[in-house]
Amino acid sequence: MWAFIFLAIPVSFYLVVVIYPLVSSFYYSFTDWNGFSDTYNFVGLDNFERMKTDRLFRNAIENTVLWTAAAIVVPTTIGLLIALALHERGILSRVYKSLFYLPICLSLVVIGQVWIWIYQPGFGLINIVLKEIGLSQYMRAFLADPDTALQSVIAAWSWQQIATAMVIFLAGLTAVPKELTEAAEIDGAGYWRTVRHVIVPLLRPASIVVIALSVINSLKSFDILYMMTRGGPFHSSDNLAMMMYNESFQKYYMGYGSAVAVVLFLITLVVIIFYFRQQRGLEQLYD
């Protein structure tokens, strides 16, 4: 009785705010909707059959792919890396662990904005150590390049997710009993044997959380892109999330839209899946 009062509220919001758009998108994905007029046509899989040729849709998941593949190597390298540096390390370690977390609680849109300047042509930072080096061939417009821009985008992601992974790495580093690293040391197994071999196996918890968060918001991601290149130039840097948008909201498209809306999902219930299997054999490792 008191479980349902206490859940009436909450469960009937959910379903109304999460599920309900969740299955209607399905819906509109077999229809022509045009986000304004009150009637449409079902239109069977045309919206599906329409992707095959489509440049753009390949274009975007193309780029998915290599965002999601630097979602995988780049935050969780790096920030491994970091937290190995910063882990028991005295007490300043503490004061350099808070600024290295700063990225997280900022903001994609003023990350975008600030790598823009990074980025920029005539004063960003890149291009001025290019030219202070010598490099200056390599000087570009960054963002505006088609070659470059996807790129540029998925380093300023990144750099506010490495910050993330490394929070959980640094989690997972404190569960690593100090018995078993000094062991491998007075074995002579030196500090990088070490990391492969002990340190990296026990942090498989942690990696998983690191890679399947990662992925996971690779494939949501949208503020920074809109920020920065909105997915421009000519689509060079769309992702799915933001061919998505342009689609429905710039053309109008709700029902094509709503189409590439369902692939995203699918998407990512396979990473879900993924993500749970890995959990659940964890689960049975160390039980």
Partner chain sequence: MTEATRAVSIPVDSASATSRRAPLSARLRTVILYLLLTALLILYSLPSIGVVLTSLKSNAEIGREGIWTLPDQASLENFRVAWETGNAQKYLLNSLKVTIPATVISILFGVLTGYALSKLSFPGSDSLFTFLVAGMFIPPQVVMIPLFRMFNRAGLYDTLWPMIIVHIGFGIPICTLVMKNFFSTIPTAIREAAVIDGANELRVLIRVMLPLSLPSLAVLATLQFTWIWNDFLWPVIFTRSDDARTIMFGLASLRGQYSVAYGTQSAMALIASVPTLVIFIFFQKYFIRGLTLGSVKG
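With the form predicted together with its partner chain done, generate the form predicted on its own in the same format.
Since only the chain itself is given, any partners or molecules it might have are not part of what comes next.
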């Protein structure tokens, strides 16, 4: 009885804050509600049919796929390299670990503001460095250029996610038996062959966690995108989360925005199911 009493408040909060909005999004995705009116019509699958011909939806899907691909490659690769470089390196390693971990302590809104300054066309760090090393032809307003806006936001977002990947890989490296790496060295395998054939396979559990977290975070990334570009210029940096916001709260097509939210939810659900299946497979393997 006491367990139910103590769980009543957090469960009620979860139902109101998470479950109710989730169910409401599914409900409103079948309507033409504008978000304010007391009256609305049920339109069936019209909102989902509209996606087939919506150029902005296709653009958001393409950008989301690009962002997800970058989320799999960039944080995973760089986070692993940093973890390998800092693993068991003494006191100096602790200092660098703290420095590399700092970005994860900042909110994405703060990180977005920092990188806005870095990308500034006039006094931004990147353009200053390009000018000083004689590459002035590559100077540009990165966030105002449709060709570089999305990549610039992804780079800023990855800067934070690398810290998460590094910490998880460092934890995974502590579970790698030293006997195996020492045996590889005795057999004449170089460092990188040892990493490729011994360490990386043993880091599979950590890799699955890193990739799953990176993909899920990339799918729901909104705050840094809103802070830096708001999906512009000309929707060049729109993703599904940004499109959902614009359709619902800028254009007041709450029904269509809810349909976009449903699509985003289903994609995320597929990733989560894949993650749990991989985790179950690993548990069975190690059992």
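C-alpha atoms forming the largest set that superposes within 1.5 Å between two forms make up the rigid core. Residue numbers count along the first chain shown, from 1. Note that the structure is a prediction, hence the values are computed from the model and not measured.
Taking the rigid core as fixed, one finds a CA shift for Ser12 of 2 Å or more between these two forms.
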